[in-house]
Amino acid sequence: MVGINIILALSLNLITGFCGQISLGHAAFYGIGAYCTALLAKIGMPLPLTLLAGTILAGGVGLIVGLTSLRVRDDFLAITTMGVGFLFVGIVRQQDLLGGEMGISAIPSSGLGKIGFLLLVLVFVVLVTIWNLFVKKSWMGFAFDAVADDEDTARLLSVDVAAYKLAAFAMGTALAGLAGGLYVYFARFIVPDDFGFIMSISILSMVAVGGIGSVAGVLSATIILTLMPEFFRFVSDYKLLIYGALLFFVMRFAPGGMAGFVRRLFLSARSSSGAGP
């Protein structure tokens, strides 16, 4: 679960930390990917052709979201993509094809056995963080840079601002799609609740804590955020209260998450180790 969270939360960072693109119903596109792989390992399809499924629907719908809005930044498009995310959720719930209230049950294990399961996450986990880190470092993350810091500026300096958030949106998407699809396979059931706006604010919360557009702070955070309500129980009864008291004491004291914060520490245990009398 650690894994598939990781893959999940760098899916956003794509969008919401490289591209400043804020998304407050990425769940919607992890369920996608979940409802898509799970009806077809029902029907019998191999695991990587259901993988590959999920990855590209969510990717596509994630694609035509990003065409809907492009005339709306900050503000209305967290508005935007939190109605995606309910409008998804609501046509889940009303449709028997998907399960309904009741979900999809029964799905079919990944034939991997648990080691070799574990083992293909893992090696999503590299590959994904891998991607996050040449798209950080190439020529495409200035572009994101420019365009999270002031999409007028960008567009005087020839960036093409819609052609990036486009590409934001579908990459993010796709790999939420992509986690979806591997929880399906470790849940093997899933109910509508699962992709619902909680969900959205936890994936939000593991990017914020981190560091928006932090690669090495997502990962931190999002094993923390993961593994706390299992190792403290009585934590999990609390887990969205913990979530929205990090997420107002990260924007109103951290807003650089942890990854500032450790930034910072070092900053300034170089500074006072370099001044000497």
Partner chain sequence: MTALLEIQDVGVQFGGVRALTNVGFSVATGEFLSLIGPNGAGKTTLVRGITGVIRLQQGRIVFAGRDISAWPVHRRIRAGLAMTHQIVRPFHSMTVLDNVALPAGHENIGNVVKALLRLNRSPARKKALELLSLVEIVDVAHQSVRGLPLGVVKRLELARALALEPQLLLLDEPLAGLNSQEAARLADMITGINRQGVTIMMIEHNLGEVLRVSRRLVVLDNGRKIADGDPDTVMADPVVRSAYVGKEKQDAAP
The other form holds:
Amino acid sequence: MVGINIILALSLNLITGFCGQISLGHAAFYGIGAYCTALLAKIGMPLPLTLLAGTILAGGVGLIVGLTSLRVRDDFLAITTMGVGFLFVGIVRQQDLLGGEMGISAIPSSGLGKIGFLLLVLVFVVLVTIWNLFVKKSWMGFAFDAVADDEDTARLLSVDVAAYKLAAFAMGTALAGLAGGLYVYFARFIVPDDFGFIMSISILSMVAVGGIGSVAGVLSATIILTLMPEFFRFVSDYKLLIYGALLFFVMRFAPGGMAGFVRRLFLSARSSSGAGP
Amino acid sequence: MTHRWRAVQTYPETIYSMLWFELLIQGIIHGSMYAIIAVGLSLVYGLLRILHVAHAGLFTLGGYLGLLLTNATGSLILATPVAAAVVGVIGMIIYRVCYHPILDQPPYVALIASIGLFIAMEEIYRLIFGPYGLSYARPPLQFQVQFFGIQLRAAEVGMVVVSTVLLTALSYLSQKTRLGIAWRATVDDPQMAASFGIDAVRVRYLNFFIGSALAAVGGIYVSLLSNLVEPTMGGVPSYKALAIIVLGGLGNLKGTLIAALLLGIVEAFGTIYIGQWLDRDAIAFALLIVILMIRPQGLFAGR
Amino acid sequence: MTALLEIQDVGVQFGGVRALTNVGFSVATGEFLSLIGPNGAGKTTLVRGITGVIRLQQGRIVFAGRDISAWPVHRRIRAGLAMTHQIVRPFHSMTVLDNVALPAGHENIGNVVKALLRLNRSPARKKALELLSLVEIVDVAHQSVRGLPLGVVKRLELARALALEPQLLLLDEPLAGLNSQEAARLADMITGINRQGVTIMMIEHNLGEVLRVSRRLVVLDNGRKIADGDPDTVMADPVVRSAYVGKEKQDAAP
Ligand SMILES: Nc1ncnc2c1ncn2[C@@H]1O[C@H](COP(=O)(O)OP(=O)(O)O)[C@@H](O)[C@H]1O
Ligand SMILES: [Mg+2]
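Next up, the form predicted together with the partner chain in place of the form predicted alone?
Below, the chain from earlier opens the complete complex, with every other chain and molecule after it.
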């Protein structure tokens, strides 16, 4: 589960962290990947194909939703993507083909065994992490920085903002689809609410708590936020309360997330040691 | 989490016998509820550019306080203003403690802080009041009223009347009182207003007080409609309220009101005509997306 | 000389406000043209119309013989336009160096897929350093943009525009907010750039510097072109004097 969440968080990091496009509906793409994979797995398709199909379908729909980000900006985009999330859940709920409220159960296993599946997830985690770091280092990442900072100015410096946004959406949503596919084989049972607004928010929190755009920050935040509910199991009643409070306090007192916080500590340590004797 | 909410709204037993007129009335009832919630959000957005998700927590708190006070005193008329005032003050505290220090951060910071706060608030209600919700000991305003041949409950009429009266009063006060004029000036141009000696921070407190108090009244009437207050009752209406303020052109009050009514009506008709493909909540967001694609700045451009 | 830029019968409206009405003139290759006029005359609007930041309701922009009126901004920039902002807009999240390195490496970002395959930022950084020394702010290259004085950021804007290697440089009040020494120095720099073959169209209120460096003036007032010609003739034109002086007086008495 931690691995799947890491893929998910890093997938949103491409869109929100690098390219600066807030999405409050990322779980929809996770869901599209999951439903696509689940349906195909049930008709007997092998794992590589189902995962690939889920990834492509999610990325394709993501590309379409990315088109909206060309029309609307900032807060408008945040709410539009939130709308996409609700729309997805709303459609899935009403479709008998997709199992409606009851979801899809009795999904075939990955056929890799527990350890094998774990390794598969791990391999994907490593690949997606490398991909994130690679994008960040490339000129694409440089252009993303510009778009995230000020898209009008980026345009005036010859950046094709629309193309970069679409690229971010396509990559990010495709990877979310992949995470969804993996989740299907992990849980072997999915319901619409697995992919609702709360999930979208959780993904966004992992990115924001980690520090928007920082791969290491997002990685550690995801691990902490995913394991924390387990850790606090003995106070399971307070689990969500702690979660909500954590989100609030991080944003309130360390708006740059963990990465920003560490950077600040580091800077102040350096400047104080520099000032010291 | 949304089941109860939808069950309350759609009245499945009567749904297929509704005439379009009844649908329109239902739309207006829900529209006025959305309006009273969305206006507070719109006020906050207009002034501070924050998507104040925790507003929903105040809406729920309003429901709880209204219900508890009504049960304790037996008087809804007494309970409503008290609950609204308390929630208004809490809204001001939230502004001071939560938003004021992070106003200069990028917008997602306040958004996520607000979402975190909202989750925490819901959990606090659950821990204090229990997960299953509370009901009125003797629910007020449940008698039936005839309106052009349609049976309505008094609470439904109350929702429309209260919302209309409060919002009209708000618009009157903002145009006629000194404080109101100061407030509008600050929304229009904070720098200019400050140069005329208007205290922007005081205006923000006022803003949060009014917005939160309105949300509380909304919460009370919604709880009257369903005779139920539960921790999660704020979620769906507040997400829709977010959609509404975006539709109305962020920060535009008139737009917010029109979008609220429009959404109420479209939902009422949509549930009947396209209900088998999309549930009620999805209809709202489908409308949002369609309109934003045509007019990215909302129905009425903000400032 | 051939016309590098032709502005043909341009009209722009914001809601009910007519910002530009039937404005037309052309700019020859190698020219140093200054666009002047009172505040609100529509100068910024015209430059934004040329780069495509805002859409024209009427008229055409022809650049190097091609009608670019329908092109998106980034395509016009790639064709050889560059613009600096009246109100500076550096990337706050980047260092001064990277602000210039991004446009200096513009050939790396032309294609999204290729951009992903290019990892080496040092040639662009090297070029950026050269440009920063040209505008004499190389000593702050590795600082964040935040907190830098306006004079430095104005020069950063210029370096960033130059990094695009434009044929036509559109400058929106590059000297505003600078003291007279700084302004003269920057104006000289711009003249130097012009000598190297870059055509310049500069919006500027500092008439002293304008008259010193430019070889042609176009005057806008109330969205219309009221004069066009060599500086001395234009400044002697009574229409220009009355437009300018009248407005100046209004501005002086708030
Ligand atoms: N984005 C805009 N929306 C509405 N009106 C604008 C906008 N930009 C400029 N204007 C108006 O257009 C006119 C010309 O403005 P501008 O081009 O900035 O003048 P200048 O640069 O010559 O001072 C002014 O009346 C200004 O108020
Ligand atoms: Mg100007």
